[in-house]
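Only one chain comes next, encoded as structure tokens, the form predicted on its own.
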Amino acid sequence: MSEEFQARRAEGRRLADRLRSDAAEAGQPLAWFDAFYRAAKGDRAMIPWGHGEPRADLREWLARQSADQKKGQALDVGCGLGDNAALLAASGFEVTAFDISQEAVNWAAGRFGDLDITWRSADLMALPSEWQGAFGFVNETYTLQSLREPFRSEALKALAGCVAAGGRLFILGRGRHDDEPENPPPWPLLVSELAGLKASGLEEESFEDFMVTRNGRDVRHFRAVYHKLG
């Protein structure tokens, strides 16, 4: 990345940090996304989890799956500037893809205008009734972290909710064990609270606790998978 680039990610952070913290004090957690969005101006430097490709671990994941697990209706969830959407409809899926900020859909809707996705804002914490057991496939990407109690445990809620039956529930994102500092913001999330998924009626298919490297240290991802039974 060139100095500029890094010079406007970095100021891109400095205003996220300062919108996400009025908005938890005004008790919108998820409120500040949309003024971000439009303050970027189009501007995808700006955005700090905007990274012009799908997450490499929801690819490699994708890719160990079988085509006939890569089929039917999908639910992209917080899907900002829409490559992991991109990803599940290249793949197969039939993807609904929303987020909170209208002006992120907008913007994810006019780079990958050429796929078949249907394109919605819509809030985690008051979904759509109609999505609920709609979706064969729920994809949360990295959307989970950025909440905190007891916003997150309403949020897992939700999702599971939007599962058929039959149908998968795929989380990806910062973990942390109990013994293990939160050093916030994003809030990484734990196994315990994971494991409240199962009053949903979802079982655990698979569980991976693993290492990436960020800015030179190592930062622990979960990347876990549940199923609803049919």
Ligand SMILES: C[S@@+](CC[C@H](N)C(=O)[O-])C[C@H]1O[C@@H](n2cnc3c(N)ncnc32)[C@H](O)[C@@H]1O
Given for the second form:
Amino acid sequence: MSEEFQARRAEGRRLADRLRSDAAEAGQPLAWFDAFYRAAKGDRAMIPWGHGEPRADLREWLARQSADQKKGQALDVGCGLGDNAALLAASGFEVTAFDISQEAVNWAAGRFGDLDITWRSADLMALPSEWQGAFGFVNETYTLQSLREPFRSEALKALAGCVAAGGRLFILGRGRHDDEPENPPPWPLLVSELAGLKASGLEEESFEDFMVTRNGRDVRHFRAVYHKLG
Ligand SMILES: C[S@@+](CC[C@H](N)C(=O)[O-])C[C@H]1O[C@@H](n2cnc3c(N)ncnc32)[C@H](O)[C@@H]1O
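Since the one above is the form predicted on its own, can you give the form predicted in complex with the ligand too?
And the full complex, kicking off with our chain again.
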């Protein structure tokens, strides 16, 4: 990362903090995402999660799945700039990718226009009814952690609802044990709330708890996979 890129990344973080807190004060905590993407004016350096490549912990996990497990309909949740959706499409899935921000969706579609991906603007809190039980694979990376209650519980139920019978839900993000401090934002995923997915008909297939070094600090992460009984 050049010094200039780092300076713009820092500016992006400050802008995100300001817009997030203004939106919360205005009683519309989800409204800042679209405003933020618009303010970034197509500059990926401004987007703290704009890595210009798919999430390494998703890519590494996908590489270990069989070709049979990488076909059929996949949903990419909170697609942002679209790198994970592109990876899913390249892996063999038929991908629908959505984000609450139309700006993000336009940006992602522009970057990956050569791929056969359905790009949609949609809110996890009010998903199209035809998505219920429609996806053999649902990918959620780092979106849940940008939401806090009451949205978080609703989002978890919505994610579980999109998974087809026999399908899988992949979750990757910051994690927190129930007795650890929160230090938000983002708001790390709690072990106990993920355990609650069982009530939505999902069985845990794997759960990894690991540290990622960010700016010289160890940050707990969870990578979890759930299976909906057929
Ligand atoms: C931290 S970014 C993560 C982007 C991407 N998934 C990744 O792994 O880099 C969170 C994304 O979720 C989107 N988002 C936030 N709330 C959402 C909601 N209620 N419905 C759909 N997308 C949402 C934001 O616009 C943003 O693009």
